[in-house]
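Okay, so here's just one chain, in structure tokens, the form predicted alone.
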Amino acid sequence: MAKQGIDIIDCDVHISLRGGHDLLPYMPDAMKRRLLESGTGALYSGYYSPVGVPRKDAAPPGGGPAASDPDFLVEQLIDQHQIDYALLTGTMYDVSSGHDADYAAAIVSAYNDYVLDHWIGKHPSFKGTVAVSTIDPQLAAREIDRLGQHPDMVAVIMSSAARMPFGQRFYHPIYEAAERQGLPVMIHPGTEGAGSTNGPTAAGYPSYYLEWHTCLSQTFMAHLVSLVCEGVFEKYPKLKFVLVEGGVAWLPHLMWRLDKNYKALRSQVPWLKKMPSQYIREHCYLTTQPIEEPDRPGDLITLFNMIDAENMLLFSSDYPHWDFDDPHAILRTMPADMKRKIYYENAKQLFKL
């Protein structure tokens, strides 16, 4: 198809595996057995979806889950909705909800040796992200060693459900690695309250799918408070992290507060050189979808000005579950500068694409 309007650069596209049998090539001998009797491992939150995750139409007309058959997700996003680079992020990022630290980190290195054999250089546009596991930073650090200087893995991605706030010392080895790498470090929503990670919410659990979903932006608040105030963009000043599908309209709140509590307090975080705000603007990026949609498309601009947003968004659709974004019908107000640097430049400085 002849391209037309917009650059694009997807920056959430979960695909499949066919099946666990999938990875039984690249596990260890002495775990293929527990792979094929009790899977991967990650323990899901157990929220009832009434519309399910995937979209009902991304099933490959040859079979197997939505996104798992390369050729047809190339059809159904890539032509259709003319992408130039899509940043594979799977979901196998969420063994980081269940107990064994040693069986999450084979289960994400097998997926990662599949996702190269499999999909990187079936098409151009594709690119890879490293998934690790946190229940031991260690391990994780080792996997983006191994693979951060491939061309096409682009970033590293983990569970934003975790069993404690992101910025304390027990998850700085991943940093440490992935400055050491180049990669940017993106976190992903999926598990929150399953497992060992934390309850999905600041009031604890709730009962349905729809509570659960809406809150997730809770969870991305509190790993973002405490990146900055345990310092660890101090700590890494090359360290980029991208917050992947957690909202968007919080932040100017939370910059906000941050700074006004930071001015009265700041005696008990003395490393910090910088207001809070600052840290985020040069250090963070968020992912567009699920994107605020106000009755006054304005607001949402004028939103966007109160937080730099031009240089801190990422376009992303979330393909192919079922509150995808379609690049061609969001942000359609959107100045045109603003709208270049979101869909496309911010991604490809980034990413180094």
Given for the second form:
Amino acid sequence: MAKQGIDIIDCDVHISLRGGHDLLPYMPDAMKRRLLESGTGALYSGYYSPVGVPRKDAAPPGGGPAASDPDFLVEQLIDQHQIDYALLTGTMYDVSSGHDADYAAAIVSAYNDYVLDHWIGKHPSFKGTVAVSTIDPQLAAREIDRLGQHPDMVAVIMSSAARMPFGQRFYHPIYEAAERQGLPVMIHPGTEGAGSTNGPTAAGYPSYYLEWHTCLSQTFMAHLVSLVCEGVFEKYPKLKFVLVEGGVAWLPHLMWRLDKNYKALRSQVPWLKKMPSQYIREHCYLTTQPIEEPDRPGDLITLFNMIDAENMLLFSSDYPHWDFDDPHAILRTMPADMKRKIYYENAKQLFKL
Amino acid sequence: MSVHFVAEVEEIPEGHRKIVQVGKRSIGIFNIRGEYYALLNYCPHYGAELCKGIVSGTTMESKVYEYIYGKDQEIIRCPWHGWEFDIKTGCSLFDEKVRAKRYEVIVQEGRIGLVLGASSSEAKGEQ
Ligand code: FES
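Having seen the form predicted alone, I'd like the form predicted in complex with its partner chain now, please.
What follows is the whole complex; the chain from before opens it.
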């Protein structure tokens, strides 16, 4: 082609690496492993875990990611730890951090159908949860109604990472559907700070997974206060709510503080007919993992006793993740009665098992 | 039981209050739409001078996201931490077992009297 006789500067040409590995020779040694494991930038929540997320011993011998093989899961979790029922809460939390409500709804529906086909019925201990995206609560309600009557679907599960606190009326169609179907609503962390969700801490975005993971409780506290104050449990008196993997030891602090504030500020929320902590006691449950580990283990039991927590806690292991709690190793100093409730009775009743 | 006359009716017009001293007791007298009520000027929470708070109405029990204004002039809000008390009963709005001590008021010949001592109404108003 003939040169046009003009000088040209192209100010935007996007060359590309052949792959992240291209950078390895130029990286400081301390950072190399991270590049190999997680690539060059933010993925998922954007927080890199140096211990990984799955347990290193949880990869199925036949290949595939941890907890993708029902037989190996039965062997490694159910049989080894003598578990009666396992609530399959899955991994579909990032659907709520996207932007496209219809696509997200299609993904969770497909996922729920996959779980019904490939897991439910494979072992008598398996119980399913209806995954929903919170981007469009009407679509979530439709999914809850689609699967809510399935005998092995015992709860609704959604991400705790959200665009606004869960008490707000935007979300009420989800609660209406869950109440209609008699299913508790569970929230679970994973994508705090990712995509369209709010920052993972009240102070903003921390630098490390260590900070991110420790501060997950903050999101749960804000959701719980919102649920109570916006009257969700007055509007949906049969609704039960489960806070999964958000920590436990903050609960007395929050209940005491909320009740104290309510004494002065009740005129803002005149629809509340009991002390705020009473709604929490009657409607909410917290799962135990990752259980706090104080220097004196008995302190945790003292704290549970302060707020009658034994009726609100449900054991969870978080298998196959790195911070897995072995039911026989944790909470050893717990009195037998409390143990029976937390490990079995409360969940049996709540999920009608 | 004894009656202590502490004010003239003209001193406390409707919607107003007067705080009086009777012996060691400081007591607030309120005129709500022509009726008089009296509360000990001492908040059962941490002892603030309760009767110096703002008198107003409040939001009544309602459905979720509904606000109904009521008890106009019948609520005193503690000047310290904001607890609301029903002036007519002394009860706090969040728990009727938490209450300010109240006294019976009588009006005779244009004078306002407080009934003090072991009267039944005072006993009822006690914490
Ligand atoms: S002293 Fe009255 S509310 Fe605290």
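Because the structure is a prediction, the values reported are computed rather than measured. If you superpose the two forms and keep the largest set of C-alpha atoms that fall within 1.5 Å, you have the rigid core. Residue numbers count along the first chain shown, from 1.
When two forms of a protein are overlaid on their rigid core, residues whose CA moves 2 Å or more are considered shifted, and Leu24 is one of them between these two forms.
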